[in-house]
Amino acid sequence: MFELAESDPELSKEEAGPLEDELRTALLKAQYARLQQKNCALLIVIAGIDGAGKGATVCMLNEWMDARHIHTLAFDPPSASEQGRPWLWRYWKNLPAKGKTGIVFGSWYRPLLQEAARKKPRQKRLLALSRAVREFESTLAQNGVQVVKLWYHLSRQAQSDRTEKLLSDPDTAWQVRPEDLKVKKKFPRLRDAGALAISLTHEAHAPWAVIPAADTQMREISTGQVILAALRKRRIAPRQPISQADTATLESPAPSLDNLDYSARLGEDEYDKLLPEWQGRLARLVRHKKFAQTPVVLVFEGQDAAGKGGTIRRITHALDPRQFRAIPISAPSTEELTRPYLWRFWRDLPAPGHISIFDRSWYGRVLVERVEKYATETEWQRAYEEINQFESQLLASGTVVLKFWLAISKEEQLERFRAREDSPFKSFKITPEDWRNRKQWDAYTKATNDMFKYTSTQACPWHVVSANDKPHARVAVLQQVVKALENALDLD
């Protein structure tokens, strides 16, 4: 495990002086340099022992940069909205752009450290912690984001002398919080912490930096030299490239387009009874009180007209309207093309007691954007396991997630372009985008088996459904989507 020294290095005023005006310097110019590239965010995280001069420190990045491009992050613990959403939402959705740097204080790292500070810390949960937060920075890595992490230390007996100085005088007295003064007698097993944190999540491409803590010059100085050492840095990706899913987790056998049965039709008398029955049923779910603690995530991928919109529609007439929001997906804007891939997904994610609809998703990554060559392969190709770590944490967090491909075969979805020429209520539906994709149909098929053979997982697969009869596809998904609701309310 990664030992945290106990000495108590000091600089002099007369020492540091010099260093700070030179560091200064450079650390605008290496800001500003940043900034002019946009092709990198910089997140600095900032942890260590309680007292130990970590909100001064902010300030005092605040005060050498230019604080117009500094984003300061400070996350109290989770609160009733935030607990009920994924633990790592609320530091996706505040991500900064590209050429901005973030300053993070109540990082992502909370959880572990306070697991590892137990008395008897779990093992099993200290390595899945350790775990999500290794695939989160590796994830930010290879998107954009670089992660240099700050821990600042001092000695014990340091770390009670300031704070007991800081007390003695009523102007910097309220520098001292509650958790401050409790330091002192926990302080090896928040030390030991703070080490097997640090041992368990430090890489290369997200690397932990000690900070002297006990001189103020010296901490500044270190501080400034690290953050330095970041900007001038060139982005580190994870040294081992993230694989495709684990075969173990993958559902078995993977649905695919090749050998879909096409046939299922309804008949209108049929179709007329059912739709209101899974509408109703739909409907009294919803207003369950059960469901008030349930979060869900609907996603409708399939071929240009397969009937995502027309059924979309029939779920959210059984939907109170405060209760969903329905997403359609296209083209990343100009903000979300500066931030990770999965960003603007995370953003959309529904509280406890809400429905989130989206028509197209975070797919289009190994869809559109592999057929079109909007990606490079090597993004495409990682992200078949950010995905589904992305869609474990929905899961762990609660989240009902359902996933549809509606599927219409070749012939079909001509006749249906063919009809939306000739109609005048159609007609905009119909554009030379749709024509060009469907040039692409054995692309799209072989992007579209990929997807399912690496992202259909026993806790989230994909329901493939037949869609040459809408009807049919419009009640296989009601149906679908109430018996899961039925099955996470843990209703009979």
Second form
2 protein chains.
Amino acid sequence: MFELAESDPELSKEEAGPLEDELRTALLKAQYARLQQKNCALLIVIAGIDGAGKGATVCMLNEWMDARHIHTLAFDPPSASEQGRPWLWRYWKNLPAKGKTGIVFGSWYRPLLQEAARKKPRQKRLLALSRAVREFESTLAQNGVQVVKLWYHLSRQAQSDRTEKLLSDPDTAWQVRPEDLKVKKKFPRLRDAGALAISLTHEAHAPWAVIPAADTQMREISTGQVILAALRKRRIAPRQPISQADTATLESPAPSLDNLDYSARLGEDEYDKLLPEWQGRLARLVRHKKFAQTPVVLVFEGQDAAGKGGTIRRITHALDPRQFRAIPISAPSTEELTRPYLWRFWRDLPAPGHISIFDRSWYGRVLVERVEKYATETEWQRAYEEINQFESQLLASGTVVLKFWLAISKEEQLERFRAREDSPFKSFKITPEDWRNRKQWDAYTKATNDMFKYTSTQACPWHVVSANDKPHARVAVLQQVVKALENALDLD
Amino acid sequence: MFELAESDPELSKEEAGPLEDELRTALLKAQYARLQQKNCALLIVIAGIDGAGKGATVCMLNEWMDARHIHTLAFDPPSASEQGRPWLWRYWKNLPAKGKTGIVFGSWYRPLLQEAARKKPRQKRLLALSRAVREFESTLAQNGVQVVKLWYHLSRQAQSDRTEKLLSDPDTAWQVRPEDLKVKKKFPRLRDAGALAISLTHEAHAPWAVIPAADTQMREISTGQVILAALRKRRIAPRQPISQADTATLESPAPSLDNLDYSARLGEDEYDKLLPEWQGRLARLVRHKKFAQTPVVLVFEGQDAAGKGGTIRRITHALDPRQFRAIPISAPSTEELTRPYLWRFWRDLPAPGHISIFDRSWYGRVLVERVEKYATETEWQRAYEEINQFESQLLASGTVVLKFWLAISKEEQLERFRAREDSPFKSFKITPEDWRNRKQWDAYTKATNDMFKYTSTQACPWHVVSANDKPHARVAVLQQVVKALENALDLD
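Any chance you could show the form predicted in complex with a further copy of the same chain after that form predicted on its own?
So here's everything in the complex, that chain up top.
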């Protein structure tokens, strides 16, 4: 894999000159074509042996291309607020818009490379990390973000020669970082780690290119050529995602809206007794010191007028306003449309000790977007797996995730629609769109049942709550939330 | 100020019922009218005596109004990453879009109230904090964000009765926070602190309303009425901002583009010697441990083709990609247009140990927006003061701010435009817009000279660099940056 790069090939300035002129013109053209089409973002991952000129490459790309449309995404080790989130959070959050280019430095390969460079890499962790990387890149590729990965490489001798040369002049010595000095000793291990990471994550839709880095001209021209090819390439669709049985064990049998029992009722007296009781229990829980370490995500879906808002308010009543954010999800904004559809949900993930309450959610992809044909069949079919992966990553980071479907019958919905129309301050909740959606009742029911079937996993099941009786639904949800938290905090 | 509220007025459920129905309908109507007009955001600041039902008010507003268009902005004490920024940073960052409503909890009044509640408030700090608050609210009011502030108040006896009552039932005891218990003892001091803060910051464009909070119905109805009035009100323009001589001492004489000397030149040999020397010096500085505490903002302005990009790259060459972000400023996005024009710059402020390099900046308001008439005369006239305040806040937070104007002559620009057109990979830099701007040379010169006159302060002066000779300009800028940093880090 590294034979050519370790032969330290060179390119004379005379050879490189005309190549560079040609490349820069072509790169700019390709960059502008991308910007105009706006159908795909490009992420360039910069990795490789320390002291191989990775930093200089960032400068070069900003000079060769139009820097106004390039984002350098350089990541320090994770900050405190980043450590409390899933580890891919910061990469998700910073995805460039379609048409734009991002140069990623300190990428999602860092943990994988660190593990691979250990004396005895832990196989299980290696596989888990490389799998997470592959899932991430596959989701990106399928959602309008092209990824190309460059590995800067040179021979052990050339690396140490380069480092020594820089050190010999006080005006260039600063270019040598402490890591660069350690390479000589650890070279074989770092090389093998790179080779392993590359072989575990090289995919047609997210390929690696090894860049010979000993000679500046060779490094620059090779970099430019690889990026030009990437910019010009038609997007390669990834293979079908890894089957979901692989990542998440589905609940069997899955819940269903068919033959649901809507009879549960709670009398007024009972409600007045139970509601404050469970709110109090929730309130004490979220004020418990253990809770400060726990991020919580609550997802509310359900038919129109199922009572999501009222149920959410019964929960937030027990919370400190500083602890939660209620996030209403409606049609995506222009900014959101230029990113993968999961992007906006990643942005709203809670820090430890905080609760994000989604009033509708990423499940819109397989519900309204499917029924109204905003997403293609390929897109929403694929989304089940993408969602399962997303939720697995949340769970893996220690986030408590609860998904509720508030279910009402078709007759009950009609009654509520009419009651809303009659109320001066509830009529705003009922629009022609609600009536249109109602006509699609069966299509939504089918989409919902499919959603249960493919995304109700053992680790993250759907809680279907009969909501024809609001008091019953509110208390039932509160109880589930409390029990899940007690369980997560080890307090039950 | 608090007589009425401390008489703990009540409203029976019978009286409140019809009022509530009417209010909710009117609130929703007013909210939707706002959403449609999209010319103004509304920020509702919730403050007052602890244990007066502020948290319950947030719940109520989310129920009475359409929660999908309300953002609850509840702030914990500042996090580590927030502490490294100007203290208003987090409030700026979270401003809602025009048309939307934000409920602010843990607002920018916290430090002022804390100071005012000390046994012996420090007069200087009190005045500085209240001045910062007034400047902030005035800038908001003038840029499409209406602010209304509610102070929840009740008598000492009613506060402690309410707290005791909640405590007596285990299901409501959690509603009492540790702060609420301390109020009884400190009541007079907290009341006086509130009265002082209110009298220092009550403005027609950002008024305070005192809400009687002892009785739930009275609290709810009063809250709704105040917010309804605010939603319905035509925006009140603030008075002329406090004159700038007040906030920042202007440089005298201010720099000017007239009669500028463009003769400075640097020979090739000298450049090849000086450039790495100063880059090395900069590189060592930003790797110094003291630098980790310092945020840096570099602003680059100048005529088209003055060489901003090339100069910036000579600086970034000495930096670690993780340390800096180069931020190219072009026309604002849809998202940015719905916020005050300074919003997007606040978002990009650096953390300590980081450098934000603005390639064009907030000065666009008084340059391109003035000349091209994108801003009204009132808007750009006002901007001088808003910018001075913004930069004062940056300096006050310990940020190093350097502003460079790269100046070229009209003849030199013509030569560069032509050379760019002839270069295959530079022609992208030259567009019809550049030629159009060039026709407005005199108008831009006038705008630039005015900008120097009104924003070159002693604390944050403009550095005008003759840039007809690129090597000279690059080294001159590098030297200024290095010297300013050495000075800030106390290393010179």
